[in-house]
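One chain comes next, on its own, written as structure tokens: the form predicted alone.
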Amino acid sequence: MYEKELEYPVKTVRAGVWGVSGYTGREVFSLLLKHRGVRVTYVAANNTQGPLPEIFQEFLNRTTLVCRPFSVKKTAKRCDVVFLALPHTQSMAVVPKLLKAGLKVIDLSADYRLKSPEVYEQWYGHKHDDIRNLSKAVYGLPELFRQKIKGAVFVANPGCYPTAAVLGLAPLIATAKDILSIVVDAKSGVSGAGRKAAVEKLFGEVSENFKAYKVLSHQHAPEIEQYCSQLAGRETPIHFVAHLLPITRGILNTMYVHLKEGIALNQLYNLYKKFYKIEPFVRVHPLGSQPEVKSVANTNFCDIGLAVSPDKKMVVITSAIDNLVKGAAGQAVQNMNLMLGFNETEGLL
């Protein structure tokens, strides 16, 4: 009865979460515990160590794991499937061993994610040490990959800013030949620049401001104009400007598309429900409805709302999303029900 219910093989899927003492590795290993299919067998940190209960008290009773440093021989030995959610550059330095052991890999950092390593090196300051494995991840958005990813052992797994942006942008950006700008003004909670502690993270320095950063140069844009580029078969510029929010999770997009000949809104919002009608964590608002953070919080669902100027010739697209989930740990387990064969939704409903 139980194996009819989860609609996939009992067998039990081992995972390893490295980097689990960071906000996002703590999202996976979250999601995880409420898997019906998976069990975590193995986590690690290299600047965290301990009881997992001890590192994080909301894991009080739920699990008995350590957090020890990072083993490609112990992930091996107990894993089937391995979330990396370590800083940028430090992936490349492990996923070839990881690949070798024969595990199934999600790295949620930038490493993978720009096919170019002359990009990645532009805007991570760092040379790409795995050329060959850069060509071989497959970009773990499952609403334009997913056959891609069924059939994968390795996902890059997308940046928040760019998930918002390219469901927001998408199906717009595949129809559209008439495109003159997109500017993608975007706005995240603290959580998305990671668990450590900075000057401009303090509670003293978010709480009652706002503010824009890495304007026009922030590393999230070539990715963003990559994936956008390859939908619209052409050459696509992102001007792309992020801004801090005074909260701790949330993203919200809004997407400025200047059309040279215009669309109708009628005709934008049918567009928008049909190509995203059987995606289970995508939702198209109604027309004068626009999507919130908080509606989106704690969830892997990405919030689309539209709108076009009087002219028609100015689409505004906005997209909501939790940078945490959608964003980074609920996609990555996402991807890993679609390359395991689970049910493409379990643990994330």
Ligand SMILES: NC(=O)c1ccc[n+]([C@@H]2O[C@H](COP(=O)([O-])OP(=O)(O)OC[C@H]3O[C@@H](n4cnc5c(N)ncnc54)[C@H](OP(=O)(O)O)[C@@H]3O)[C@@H](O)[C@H]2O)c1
Given for the second form:
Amino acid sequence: MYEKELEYPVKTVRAGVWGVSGYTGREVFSLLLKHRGVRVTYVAANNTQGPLPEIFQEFLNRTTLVCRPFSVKKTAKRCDVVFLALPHTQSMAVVPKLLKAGLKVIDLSADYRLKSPEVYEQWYGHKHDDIRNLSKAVYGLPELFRQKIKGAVFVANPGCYPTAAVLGLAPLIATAKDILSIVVDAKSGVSGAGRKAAVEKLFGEVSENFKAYKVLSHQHAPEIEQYCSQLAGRETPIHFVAHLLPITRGILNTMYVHLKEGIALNQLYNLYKKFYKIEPFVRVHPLGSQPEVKSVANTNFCDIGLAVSPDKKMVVITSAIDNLVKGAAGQAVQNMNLMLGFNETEGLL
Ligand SMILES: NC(=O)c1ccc[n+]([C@@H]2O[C@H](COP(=O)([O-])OP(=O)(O)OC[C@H]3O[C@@H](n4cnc5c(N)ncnc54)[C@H](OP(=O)(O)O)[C@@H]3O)[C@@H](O)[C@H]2O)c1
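Given the form predicted alone above, produce the structure of the same protein in the form predicted together with the ligand.
So here's everything in the complex, that chain up top.
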């Protein structure tokens, strides 16, 4: 039994975290420890096993849970909701069984974000094995799909870059009819690539360095295009370039939208303020101020900055998030709150 259980006897929902030994799984667990309505009852990983405080020291004296091998049977017995923080292709191998067992599922991988199995195969190099549930998955971006998420049993949590890009572009794309081109110039900290070892993530490679990668060939581009096209009501191509920042967490997207007719800065600002008026986690910066990754680190906020060129035809939108929180675990908990009827901000502010 862990301390929070004693402190908050109101905790009623039982949650499991698959992939708790990874960066996003750890973040989900950490957020759930502070959630007043949820008790984590099951944690599991692939090769990493043992008491959670031995895997991550930050959980010392905060839990006695032991990380075990994955078991659908145990998850079904001990949990009401399960978070999957697994590499893509691994989620779709277990989602059908978890849903069949009656669990609510929130998948942090890319397996159910793209609606077309052909597009998934093209970008992820693997045939989609669970087309049945692909059509059932609700895309977990609350600012756009809140009502659908509320009634969902299965949510596909958005990617980190797509969260920052789609939130930054949505108000303009949903309104402007004269968009000529969109460039998303994206930068992420190293935790975006997960905890598994790789030479390109070594301190000696990343520190005091800055580089582009997967230029115009990043797997998040079709996800951004899918939801921007849905918002615009027509095909909306995106030119997406990712960069690796020498920091641990954080994403800053700078997005260049070329318009035919143009828009005044005040008009743009009012459009964004109105679009995000009721949103607890989207902060539109005052004109002249720009978001920073440091200001959103360890928070579930997406901060947005706006600028327009003198001829009004080039709009520059910046958006900043913490890739592990609003870009992954925080958004997953936000989705769980909506699915289970908790206050949307519970455990996140
Ligand atoms: N990192 C981010 O900023 C971010 C943001 C949004 C979404 N995501 C997505 O969230 C998912 C998890 O990302 P992450 O960054 O947390 O990854 P990670 O740090 O590499 O963790 C991966 C987790 O999955 C387990 N795992 C590894 N190989 C596996 C396999 N073959 N079968 C089953 N489980 C396996 C690992 O267990 P062991 O420790 O036992 O190997 C670990 O618990 C990915 O799909 C990723 O694309 C990540």
